[in-house]
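First, one chain by itself in structure tokens, the form predicted on its own.
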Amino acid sequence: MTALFDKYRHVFAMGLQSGLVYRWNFLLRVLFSLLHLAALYALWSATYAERDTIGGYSFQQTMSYFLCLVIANYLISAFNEDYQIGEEIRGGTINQFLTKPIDYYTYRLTIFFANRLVTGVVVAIPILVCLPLVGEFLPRDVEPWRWVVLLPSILLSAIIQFSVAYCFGLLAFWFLEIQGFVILSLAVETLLSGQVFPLDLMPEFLFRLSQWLPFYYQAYFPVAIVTGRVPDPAAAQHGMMIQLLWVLLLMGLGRVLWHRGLRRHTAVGG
């Protein structure tokens, strides 16, 4: 057990070093996200111009949702994980995992968490600098139970995000170019994970349907917890059970793709 811990601790340290190398890229991405938030402010302020609430939520609550979404994305999003995995397959780097006693999924997941730690620190810098401007949109009067369930929910969301990217990256075993699949996935995720608008503004039937899809739990669900859109602890517990189910299903799918992909890879002399 100690040897296993030491092995992945080394991988985690490698991930931190890699993340620190690209810290300025992350910081620049955060600045663009703040510009995106400013555009959302202009759009929703115009939408709220002649009404006090939309879907039962005030302008402050809606902007709080989008601000929390921006922050959450830097804690859970799998930036370029699919492309990196695809490159390792095409470049033959994947071959080292055929002989070394290390699990590829765990290896990539460890690096992913290390990078998210770096981006979490980086995103805090501009948020703190801009606090006088965005402070009024931070969640207010958050019930204690929401903070309790928020951390495991964010953890599960991150694993779902990574596992989806992992599965798409493994498609490189079969396809020379996976960019089309990734772009399609990103488009669907952007719409169904609440990046464009809060999902509870959709018609009731579509909203209920979305709650059984993995995209709902990739970003919307943890943000909905902290911003009050998840009504009570029972609803949060139900959602986290579905989150856990999707984690297990996606991990299982990743295992299947990995083993079948390796058989194809070795069969063609990769």
The other form holds:
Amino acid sequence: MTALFDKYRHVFAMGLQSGLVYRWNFLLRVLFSLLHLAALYALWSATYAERDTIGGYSFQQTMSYFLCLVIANYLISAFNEDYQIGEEIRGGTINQFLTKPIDYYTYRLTIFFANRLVTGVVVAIPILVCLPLVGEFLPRDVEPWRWVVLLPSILLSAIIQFSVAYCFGLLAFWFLEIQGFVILSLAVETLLSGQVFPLDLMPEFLFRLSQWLPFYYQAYFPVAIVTGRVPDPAAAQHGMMIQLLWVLLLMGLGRVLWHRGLRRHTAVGG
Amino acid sequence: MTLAAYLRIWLASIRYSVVRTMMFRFDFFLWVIVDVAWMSVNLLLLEVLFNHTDSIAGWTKPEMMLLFGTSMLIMRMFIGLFFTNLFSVDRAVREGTFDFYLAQPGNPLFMISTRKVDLDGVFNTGLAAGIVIYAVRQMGLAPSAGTIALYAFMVLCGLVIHYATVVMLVSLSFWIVRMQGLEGGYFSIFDLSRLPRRALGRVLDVVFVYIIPATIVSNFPAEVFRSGINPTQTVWLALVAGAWLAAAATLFHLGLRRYSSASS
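Structure of the form predicted in complex with its partner chain, please, following the form predicted on its own?
All chains and molecules follow, beginning with the one already shown.
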């Protein structure tokens, strides 16, 4: 067990280093996220112009939702893990993992966590700088139980995000070019994880349906917990059970794809 | 080189792109589906918003669809004609393959901008035009040929502004070694083109109308159908497009002076 921990501890340290290499890129991304936030502010403030609430939520609550979403994205989003995995398969660098006592899923997941730790810290800097501008949209009067369930929920969200990206990356065993699949899935994920609008603004039956899909648990769910859109601890507990189920299902799917993919894989070169 | 020669080169690139697309038909269909999915995401946003309101900054649902459609139309044209080419500048500069464009007997910016055409983007331009036509019909309008021609002209001005903005973004590659995530910047900036100008507020209006002309790119053409022909807006957009293109070309050529070939 200690040896296992030791092995992935080194991978984690490596992930931290590689994450730091791209710190400027992430700062640039944060800048673009602020532009996105500005666009959201303009659109929603115009929509709220003639009313106090939409779907039972005030303008402050809606903007709080989007602000938390932007922050959560930097802590848990899989930015280009699918692409990196696809490249390792295509370029043959995946071969090195086939001869080593290392589990590829755990290896990539460890790097993913290390990278998100870096982006989480990097994103904190501009958010702190912009605090006078966005401070009024930080969640207010959050009940203690919400903070308690937020941590495991956000961790499970991160694993779902990574596992979806992992499965798409493994498609490179079957397809030469996976970018189309990745961008297509991004469109679905963007919509159904609540990046475009809070999911509870959809018609009731569509909202209920979305709660059974993995995308709901990728980002919407933890953000909904902290911004009060999940009404009570029982609803949070129910959601976390489904979230855990999706984690297990996606990890299982990843394993199946990995083993099937390896059967098709041809390692060339010395 | 004459203008006719440049046109011949671009036509040759288009021919090459068609042949390439015929070879990778699955890719073509996949990217069409991808783009349809993204356009649907935009339309669903409108659907949800208008479930809760009757107008946004004075724009009704069909008018907002016209604005979204115009924004998508310009974006799809840009994606079809220039997106992949321009976003390859970063890699070409870093790896030294930019030499290939310098060695050709033409303007390097033109050469790299027209290297290939993404036919799925061109196809989706038709779909975006379909959304615009649908919105205009929903508004109960029957525009004259002159109005349509003016709208088309302003859309082309918008395309020039998209092109110039991205040329400026990718020109930074000459100064900064690795510029990842710039594509996201393009979409973030022109996210604002889907918004009615009146929704911006004072500060954002200064930034996204006067400093970066992201909002007027689609607002002004859409206004042609919505409020009639406005000569001030037409001249404004044409002048901004010209100035923006000149600034982008200057920045690109300034950057080019810093380029040192990677070949031995």
